[in-house]
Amino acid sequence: MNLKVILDEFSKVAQNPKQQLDNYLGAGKKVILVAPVYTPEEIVHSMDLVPMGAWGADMQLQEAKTYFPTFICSIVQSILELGIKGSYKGVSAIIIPSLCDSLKTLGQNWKYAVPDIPFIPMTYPQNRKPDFGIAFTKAGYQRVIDDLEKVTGETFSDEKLIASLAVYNEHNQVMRELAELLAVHGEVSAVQRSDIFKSAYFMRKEEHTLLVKKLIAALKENEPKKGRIRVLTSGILADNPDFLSYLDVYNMQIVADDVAAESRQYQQDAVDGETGLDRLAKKFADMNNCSVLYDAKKERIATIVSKAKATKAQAVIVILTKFCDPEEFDYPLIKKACEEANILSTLIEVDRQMVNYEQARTILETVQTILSKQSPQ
């Protein structure tokens, strides 16, 4: 299978998740929506259910505004909008974690706005690393299990969870390997790169792993395209094709990312613990470098700079989802750290309702003008 055919497969899934949902439902599968950011998909998978990502969609918000103030995160609002408008019809439940204030309100509003799809909360502790934090996380997972058994009639077994953890660990490994390859292969566009990561939310992980392995093999046989401006992207979500296409217009290659919907998902495997549930709780405890995870020393900031240096990124592009408090708190620190490291950084605000990215285009054009005078790697 050649490179273009494989990339088209990812795009087909990423650009039409409703079709993917209908395919699973048509095959008799029970589907569980998993809202961002670190929902325990592994538990859903282990119960022979299909976990499907719910990160909202680019759309004009109408019904959701009845439940939210207009300034709240558009990702969260669009998830509710899709639920109200019936886009998730047929799914068995939605799991919503509590990792930011907006997500906490989503769960409560969901119960009243979309009563036909049960809401399952996943409450995470602020202090996730001490033993008491791990025990709290484990208790939260048990609540999710109890609710899933109740709404789907399926049963949980720790043995099956351990098997699912192996599936997810392997997926993490191939995604990390792919991210390293994409830093070399400039022939993969920003839109195509996004589709690879985005499609992972709409496919069972074993299916996605197989397709990623084919892509890795095809890339290794392909002559890497060089000479593009190397950038690192950071933020919660960066999947709008119109916006990403401007990166290609200005000859920019994403050589690494610090995006919550992309590489942040694959940093940590579940390996330590006596039981599967222990391993999953320990996995969350060991996660780092994310704006929605408690990080008193803000070690994430140094990690972004280190990653930019390691991948020879010429600029850090912070793609800030409007009104995302966790990301807004970190941005001044990212900017300062990049300045101290002599790495160009810039901020581009986005949200799910945007239809015009001309301001972003102007910013990217300016970045290109500055960096085009530097020697490409």
Second form
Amino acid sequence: MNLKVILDEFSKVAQNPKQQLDNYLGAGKKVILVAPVYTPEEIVHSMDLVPMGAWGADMQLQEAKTYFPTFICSIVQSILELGIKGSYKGVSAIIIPSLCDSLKTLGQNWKYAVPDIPFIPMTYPQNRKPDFGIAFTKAGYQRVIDDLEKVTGETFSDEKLIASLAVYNEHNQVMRELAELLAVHGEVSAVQRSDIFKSAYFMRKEEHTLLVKKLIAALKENEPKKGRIRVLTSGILADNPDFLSYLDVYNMQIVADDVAAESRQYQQDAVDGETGLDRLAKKFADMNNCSVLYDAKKERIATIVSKAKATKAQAVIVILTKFCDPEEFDYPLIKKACEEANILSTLIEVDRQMVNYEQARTILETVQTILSKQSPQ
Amino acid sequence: MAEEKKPRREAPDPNSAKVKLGNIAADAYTQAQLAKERGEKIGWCSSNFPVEIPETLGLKVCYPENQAAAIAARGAGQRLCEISEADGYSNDICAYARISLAYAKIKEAPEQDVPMPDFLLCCNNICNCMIKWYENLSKELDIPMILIDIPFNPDYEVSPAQIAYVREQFWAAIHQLEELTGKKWDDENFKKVKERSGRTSRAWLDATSCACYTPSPFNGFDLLNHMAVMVTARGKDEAVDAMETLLKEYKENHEKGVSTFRGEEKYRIMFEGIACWPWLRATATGLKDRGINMVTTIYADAFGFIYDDFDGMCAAYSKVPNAINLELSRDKRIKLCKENHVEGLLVHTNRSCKLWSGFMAEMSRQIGAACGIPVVSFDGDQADPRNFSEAQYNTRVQGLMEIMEQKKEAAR
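Mind giving me the form predicted in complex with the partner chain, seeing as the form predicted alone was just shown?
Entire complex below, previous chain first.
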């Protein structure tokens, strides 16, 4: 299959989530929204329900303002805005984890702002690694299962969950392989790369895996485009096409990412444990390198630097979602660690309400000017 | 023309609650400093960390939130915030955190110094921002951090799973601290701390509930100052004595028909949110000049830590204001409004606190409807003076007063 055709397929899905939703509903499937950052999609999948990511949308906020003050991040606010405006009509429920303060408030507002779509909370532990943390994660998953059964009438079985874990583990594996290939193949633009990751939220994982496998095969046959400026992106979300197109304008290739909506999702597989639920809880316990997960030693910072070095990234571009506390606390440490490692880093603040990325463009132009004087690796 | 003489201010009564409570707050810093000088390991501790743990172990701790509030109230909030901002911290981050991180860097602030810590005690029942703040302190100061994670509870009741999770963490924290400091946990000592904490809490709850009288025997701004003792020292003998004195004074005030609120109490409101410490005088004056007494805040309910056993303590710490869902938060406030005959709700939309402000709009609408009272909000910040406009505050308070007056007129 032709590379462009496959990439277009990803773009079609990524840019038309409403169409995907309508397709699933039209096929008689029940759809469950899964909010950021980590939600037990595997449970939803195992109950023959379709999990669809809800990371908001680039839009002007109106209705959400009657619930949120201005200083809550626009990802969270736009999820509520879409809910109020009926964009999610037809879904059976939304699962919202409480991994940051703004997400905690989203769940509370949702109950009153979007009363026709039930809110299912997922309460994760931050002390997630000890046995008592794993037990609490399991209790949280059980709560999600009970609510899903009540809302959808479907039933949960651990056997089916084990089968779904295999689907998700395979998807993780192909996404990791793809990310490595994209570090080599500069012919895939930043917008196309984002669409590959974004489309994963709107497709059943087995379907997405198949398409990614086709892409991997096509890429392996393609002559890699070289000579672009190698950058590592970091942040919660980086999916605005206008912004990403500037990376291409300035000849930048994303060789690795530390983006919550992208590679951070695929770091950990569910493998250890007696039951499916044990494995899923252990998966969360083993997760690291994320601003919303407790990290006293700040290993995430060192990981970003080592990832940049391993992929020969010439710059780390921190794409900071405005009003995101967890990321804002990590940024000064990322900046300092990059300076110590002699890696150029820059900060670009983004917001889902932005329509003009000229400031970002100026920053990227400056990065290009500095780095174009260095020879590509 | 004879020169007008200002009335001489009398020396405060050393046996008054105000002096006793003030001494406890000041003494915490002194005790920590002395312990540090003796070579003991001391900690920095988040405000809703279970104080019973360091108290039972005999550890001295300081509270960066109290320090930040003191620094902000004494006019240095912006100076310290800007130090953190120069290091790359966004000015959208909690101002307490920015002040604390700046202090950890410069290690000196004449407005409120604290000894530097050897360990950090963090509890996120107030917000997850606390975790990020303490992670960075831990990294920058290269000292261990102990986290007790008390998750935001989406349900009305605390689940057995949450109590089990919190209980295990309490014991893990105790064992970590024993190892770190050489101090030993003693059940008998815990029992005494628990009893003292219970007595202090009962006195606090009884004292704050004296607002049910009209006029209220106290100005609610007093609570903002006294709550520091409830947060940090309620397991101490001195706190028991001070809070019981406060209760006695409020009862006496009521019997004598006097109040710490200066002037005629024309209107009674509930204040929602943390104080605007840099603008404490402006916010207090804006109410006092209009005869508005802030008779209650959620603090009146929040710091009543009364429990029977260890699990009860775990449940109590899971029910602090920012750890509970909208419905329980709402019902606690409705109870306070009704019991204290509140006529209006003034909401501080605090830019430093996303969790507190994030569902406040919907919750205050529901409180207003349930109690039949007007609700207004103003923008402010607990410690960054740049996020407050005195003109906006006064306009909103004036609006609130006019609605309360109209309602009074209609009722006459």
